[in-house]
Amino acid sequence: MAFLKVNNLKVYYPIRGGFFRRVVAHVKAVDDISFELNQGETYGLVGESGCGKTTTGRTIMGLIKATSGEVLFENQDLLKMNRRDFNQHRKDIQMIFQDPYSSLNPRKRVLDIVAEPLRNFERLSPAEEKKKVQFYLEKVGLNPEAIYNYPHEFSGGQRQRIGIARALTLKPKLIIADEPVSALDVSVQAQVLNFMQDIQKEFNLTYLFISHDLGIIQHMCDRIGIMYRGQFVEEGTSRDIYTNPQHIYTKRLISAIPDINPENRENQMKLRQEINSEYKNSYDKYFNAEGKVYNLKPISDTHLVALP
């Protein structure tokens, strides 16, 4: 049985329009897609700026409002629960969020700020509240002493390591991270990626990763969702996805990762070039009269691409 099983997610956002305000159409920010979850695994959500990433994410955590589907976490479907019973389940889900900058309060101090989500489930003494977030920074990698400074008084990759502190202090089963490293530096960036799978190990955590990288999924993920306009393209394991990609989106994501050896740069524009135009003359291949994907057949056992 999977751990997080995603069934006909739709996220429809509507559209009004005329002197009464009718609706007259909808943006399918996510358009009936469906994937699971294993226990202790790292699931990847890659796509382009706008795809529905991000709002899968966040509507899986109870921040968005889903149209329609299911979400059924340890089998039971989030979407369906009250706000109590919902609730209960909150704790064992947890977020990190896009940007360390704007998602920490700036008026707070780190003490406030980590044991935030503790306030909301526990009751705790001061005493007890005080050491707990501090095992948590210390877990993280920082100063367990700096519990009483403010955000501002640390750099990009330690305002995330907050952000990681207070997504773990309930000890949760799943995080969702979006986009967690690209407000970072690239030197910064492994150093929080290598950390989230130490801690990965240590808490037995599973991942939801989102990101537009390619680079950064194939170093964290386990299974990838290839995600264009709302909809799965393509779904696989790393090893599918980078080696043997079969949907045109898939490819045209792949050949933009950046080689850092100057010699294959030639090689590489070619590859670009023959992909663009097999975009440009295939294009029915891929996507339907509408200009919309076509639905997933597997071409393995655990590969699926989104063909006619």
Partner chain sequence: MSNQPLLQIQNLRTSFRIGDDYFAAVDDVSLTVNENEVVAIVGESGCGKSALAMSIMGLHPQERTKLEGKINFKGKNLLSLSTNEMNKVRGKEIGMIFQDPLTALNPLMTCGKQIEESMTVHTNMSSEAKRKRTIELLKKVGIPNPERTYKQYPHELSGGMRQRVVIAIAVACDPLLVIADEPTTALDVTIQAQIMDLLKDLQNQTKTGIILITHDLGVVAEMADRVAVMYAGEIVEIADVHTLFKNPLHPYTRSLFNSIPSSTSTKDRLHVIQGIVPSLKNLPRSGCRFKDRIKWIGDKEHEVNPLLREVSPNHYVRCTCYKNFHFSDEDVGDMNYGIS
The other form holds:
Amino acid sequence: MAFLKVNNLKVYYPIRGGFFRRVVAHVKAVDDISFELNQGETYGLVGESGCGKTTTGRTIMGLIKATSGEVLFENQDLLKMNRRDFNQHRKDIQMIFQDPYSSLNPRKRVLDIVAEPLRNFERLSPAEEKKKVQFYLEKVGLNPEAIYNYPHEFSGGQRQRIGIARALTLKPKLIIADEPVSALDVSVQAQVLNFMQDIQKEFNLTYLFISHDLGIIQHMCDRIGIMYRGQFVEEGTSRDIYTNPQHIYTKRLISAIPDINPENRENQMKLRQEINSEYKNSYDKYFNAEGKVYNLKPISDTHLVALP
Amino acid sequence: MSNQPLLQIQNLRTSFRIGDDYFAAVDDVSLTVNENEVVAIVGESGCGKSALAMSIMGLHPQERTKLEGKINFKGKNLLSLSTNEMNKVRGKEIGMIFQDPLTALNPLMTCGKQIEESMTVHTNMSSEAKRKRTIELLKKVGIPNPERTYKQYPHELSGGMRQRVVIAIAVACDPLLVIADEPTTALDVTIQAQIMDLLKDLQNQTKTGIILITHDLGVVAEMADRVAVMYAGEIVEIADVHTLFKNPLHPYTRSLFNSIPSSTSTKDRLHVIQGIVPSLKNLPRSGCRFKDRIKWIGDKEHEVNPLLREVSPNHYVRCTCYKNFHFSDEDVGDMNYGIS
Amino acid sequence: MLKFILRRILVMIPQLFILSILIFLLAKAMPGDALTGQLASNPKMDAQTLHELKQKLGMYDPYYVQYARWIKGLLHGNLGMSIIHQTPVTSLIAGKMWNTVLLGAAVLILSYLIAIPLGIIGGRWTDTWADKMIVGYNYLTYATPLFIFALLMLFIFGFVLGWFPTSGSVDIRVENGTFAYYMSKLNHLILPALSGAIVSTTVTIQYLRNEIIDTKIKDFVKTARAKGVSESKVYTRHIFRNSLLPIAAFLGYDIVSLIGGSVFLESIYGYPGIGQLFLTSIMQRDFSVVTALVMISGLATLIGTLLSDIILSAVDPRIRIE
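Requested next: the structure of the form predicted in complex with the partner chain (the form predicted on its own having been shown above).
Now the complete complex, all chains and molecules, led by this one.
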């Protein structure tokens, strides 16, 4: 049985109009998506801004209310739980945010930031709490003596690790990482990504890795889901997606990644033009009359594509 | 004009006042840009690449900035121009493209008016001529319905479309040089590809020189003819794009290449540069500035006064430490306990 | 646009209804009434007449009956009778309204005339001596309560120097409608308007100055400079318009609050307007006047928010109402 299973999840926002502000239509931020995560793997959710990937992550976290669907975590539906049961499960799911500059309260000490989830869920004496916080700070490679410092005294990469330490304190099983390195410089990015892989092994973590950066997704993820306008267009292993993309949108995304070899410049430009003309010419093949994608169909054991 | 470089920066030092002292964010930078050439300046945040761009444009607040050296452009030193004279260069002979199209446009002005403003400042065109040219420009930067966009406000356009308007502003008066400061960083990857193609297209038509400021080596590989790598305010390596990507020499350049996840390194560990980028106040002001981040390389490998030397034709590297550089075997990641 | 305004007006109806109940209950909860006090002061009043009068005026009726009577009058545009003045409240208010609007408009115009240039100077040339003076001026006006400042102005320019009249809105000796009459009106207006304006500049100056300082470092200003736009045009075309937006948003409230009048200004300068009427009516428990005035200023506030939204949508293309 899957570790986390999302079934037909929908998140709609109403659009109001007319004289009495009645609901006239919906913005379908997440439109009927289903996917599952196995324990210990890293699942990548990719797409461009506004595709619904962040909304999906936040809905699983319970930060956004789902319109319908199921989120089965260890076989229990998080969406149908009452508040108290949900909070118990919330311990097992933690989130890492994009911006290490704004996601840490600047007026709190590192000790208070990292201990916050502990204080919500466990009753610890101050000494135990301090010990635990220091343990995790050391785990993320920060000086345990730094617990009385404030966030602004740390660099971007260090702050992101404070955020990770905070997420780890409750020994979560699933971590939802929403663009965890997008705000960081490449060398710092490398540091955080390496580190996320280390703790994954050490704590047997499962990651839902949300990103727009296909290079990072390829580097980090076992399986990948590609989202477009709230729906999945393709899902498969890293190899399926990068070496054998089937949906035109996936092809377009992948051809848009800049090639690191300047020798390939001309080819890359040509490839992009080809795919763009294919995108224009075969639009009807991949999108229905409403401009929506079709339902996912398996083309191999691991590879699903939205085709008619 | 043929052999004369379009832009020649000589020993530029840009210092900002913090408290009572001045700190150089750009230090002893020399760089040339030729006609029809794309020169990329690569580096991480705080390396001085944007400060360099703003120095060329003369856009740093004067009361807090000290500029030394020379920026020769078309036979005149930009640093010696008065504000009025500089205003005649900005927008007319040098255009600038900014990073974030969401904030780079005035929210209260229509796109058309914002593009026309450059022409109003620099030419005596009639308003009808300006309008015609603006619509032409909008068409040129790939906006599907230029007449409509002319009348639209920035918030009515998508990010990619706004960046096209920003580009139209930059090239409105056919500048000889365009400075693009992270022109694709804020955009989605498919839009990024479109904007890169557009810039290349425009350049092929107009033979403009482009200074491309970016942190993204992929963008550099696709766009640049020549690359300058900056670290801590200095240029540490300059070479043409093929040489630099095939044979990077400076330890910082090599580290940078090893730290990006690429298709060949799936699931491997990425290289981590030890230590942290020093802040402007704490920049090492003498010796090799990268020394502290490659501590396993002995002191005698570094120069006391590292200079940018030509190590092979048109390939310049700063400091001698590149000669015997190797990555440390125990790459334990960043275990520094310090606080920046 | 029209639809938006209509809908907003529709929403106002329940708001006003709730407001009317609140005002009515509060007025009834106040101790005393307009007549009981006269027992001591008016020789013609005895306990018996008082009782009869109260009965006649319906003061013994249950609250809901009194409320229904009041609201019915209100809907017919009849604000009731002033018990003290023995005239309809409508004509009582109408008589004072003009003076109040005149004073309010003068305060508003003077206040913007002073505040906008000062805010612009402070924001554009930050940290210069001029800016420091403006900030100093701002601290001073912020710390000075209106009633003290107005008294001081009255004392210096009215009593000591004798440049301006010290009370009233017009010289009663001049003939209505003549040139001298209007000059006298103006003469009576200057001192209270100036006192009110100077004290109310603080917020506008502070807002505008901060807004300009924030806008100065925005990216689109950099874009404008990179186009070669001269410094002065960068300010006039790009910075000021964007910085004035929040000020424009307040304008709606400001215009409508004109009719509310200023209790302090009118009382101190003995200026016959709504504010003064409000104060004396409360003291004399002339409830029909008090409730009418509160209703009017409630309505004014609601119209003010609507007006602000409309103004904002007119000056900011990002805000569109339909």
